[in-house]
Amino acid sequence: MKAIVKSKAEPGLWLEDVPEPEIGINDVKIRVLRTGICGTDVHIYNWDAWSQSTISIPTILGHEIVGEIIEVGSNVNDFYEGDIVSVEGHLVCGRCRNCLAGRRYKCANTLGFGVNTDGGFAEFMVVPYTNIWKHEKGIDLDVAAIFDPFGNAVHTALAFEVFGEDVLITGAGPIGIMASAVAKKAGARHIVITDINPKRLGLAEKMGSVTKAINTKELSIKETQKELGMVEGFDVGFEMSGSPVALRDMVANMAHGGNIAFLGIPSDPFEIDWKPVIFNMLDIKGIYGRQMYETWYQMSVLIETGLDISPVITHRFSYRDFEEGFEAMKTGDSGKVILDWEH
């Protein structure tokens, strides 16, 4: 089969012929239909310091995947050939304290498809049946391909109560933009998203779920609060950028007793002033991945009841043209980029 492989310890990826994976008794084999390119994939493409210390050579990339089941293992009873499924990108051990207690998303031994083991940038993929989510008929395949990052957005947006609340989102990347749509659907009042990239702010406005999309180089969050008639600060924050400046700005603009869901991954350690966190009694919660499988259920319900996240998809390419997809990602101006494995 064809697969996009990190087969050399240098920048770049390569489309290669590799053996088809073999199915086990607890697995399903899927024909991959669409995949999304993630920022993690770009890091691996660039072969940065993190990638060099994490990725084994060779590794098939890809963890944002939708496909059609073509074979099931002998122990698999609830999934069938022809089912359209998305893949949960985190493999958990099933035996640690959190896994046994039903908190699999908190597994301390988590592995990632396309990072710690072969992923889904390939014509076929074999995964444990515990790592797939079946879709209703008629699901938009491009949307189903990005259920993994959509899950990050839903997990973050619903980490705290947002109904009737004012929400600040720092970072207008695809996940931040999708989180704004979830927050609006969940009943938030004002939703303000910040970034320094005009194209991404424009994409956030195109989604239609934000009250204001502001470039913090041109307008401060404090000024925006005044413009909206807010007297104290934001009730809930979603930190999506990993930027030290963005987190400090968020902490400085939270209401007393506010809540912050922290998804963005900083590239380096950094300091913040902890006094506002303590004296304003802010709750900061780290978010990683998706709750398996409550978040997936919430995602499906959101889509079934009319939430449209398709505007966040800005580019579509054949898998054969994956280089163009990565170039679009590396500009920093794209939303989600989809690779089509059928054409």
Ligand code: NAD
Contents of the next structure:
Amino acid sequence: MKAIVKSKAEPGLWLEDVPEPEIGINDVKIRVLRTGICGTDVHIYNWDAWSQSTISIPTILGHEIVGEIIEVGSNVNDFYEGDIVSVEGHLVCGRCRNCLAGRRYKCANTLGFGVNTDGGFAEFMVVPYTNIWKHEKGIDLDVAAIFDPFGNAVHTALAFEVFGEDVLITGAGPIGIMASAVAKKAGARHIVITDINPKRLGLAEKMGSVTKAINTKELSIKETQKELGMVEGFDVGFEMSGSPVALRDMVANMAHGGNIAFLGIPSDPFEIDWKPVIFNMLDIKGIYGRQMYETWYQMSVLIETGLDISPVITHRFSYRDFEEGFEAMKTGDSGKVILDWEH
Ligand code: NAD
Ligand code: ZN
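Please show me the structure of the same protein in the form predicted together with this ligand, now that we have looked at it in the form predicted on its own.
Now the complete complex, all chains and molecules, led by this one.
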């Protein structure tokens, strides 16, 4: 089968012929239909320091996947050939304290498809049946391909109550933009999203769920609060940029007793002024992955009841043209980029 492989310890990815994976008794085999490219894939493409210390050669990339089941293992019930399923990108151990307590998303031994083990940038993929989510018939396949990052957005946006609250989102990447749509649907009052890239802010506006999309190089969050008639600061913050400046800005603009859900991954350790966290009694919660499978249930219900995240998809390519997809990602201006494995 064809697969996009990190097969050399240098920048780049290579479309190669590799053997089809073998199915085990607890697995399903899927024909991959669409995949999304994640920022993580770009790090691996570029072969940065993190990738060099994390990725074994060779590894098939890809963890944003939708496919059709073509075979089920002998131990698998409830999934059938023809089912359209998305893949949960985190593999959990099932044996640690959190897994045994039913908190699988907090597994102490989490591994990632396409990072720690072969992923789904391939014509076929084998996945444990505990790692898939079945879609209703008629789901938009491009949307189903990005359930993994959509899940990051939903997990973060619903980490704290947002009904009637003012929400600050730092980072208008695809995840920040999808989170704005979820917060809106969950009943937030003002939703302010920040970025330093005008193209990303334009995409956030196109999604139609933000009160204001601001470039913090031109307008401060404080001034924006004033314009909106806010007096006490934001009730809920979603940090979705990984930028130290953005987290500091957020902490300085929260209401007393405010809640911060922290998803963005900073590249290096950094300092913040902890005094407002203490004196303003802020809660900061780290968010990783998606709740298995409560977040997935919420995603399906959000889509079923009319949430449209498709404006965040800006590029679509055949897998054969994956280099163009990565080029689009590298500009930093794109939304989600989809690779089509059928055409
Ligand atoms: P992205 O890199 O596409 O978007 C981040 C955005 O933040 C960019 O548009 C960038 O211009 C903006 N930004 C940079 N500095 C800023 C600043 N000072 N103020 C405001 N915005 C600023 O990323 P994404 O795919 O949307 O993901 C969002 C973040 O979440 C990334 O940091 C990613 O690594 C992280 N992530 C975390 C998890 C998890 O499970 N915790 C999963 C996926 C992604
Ligand atoms: Zn575990």
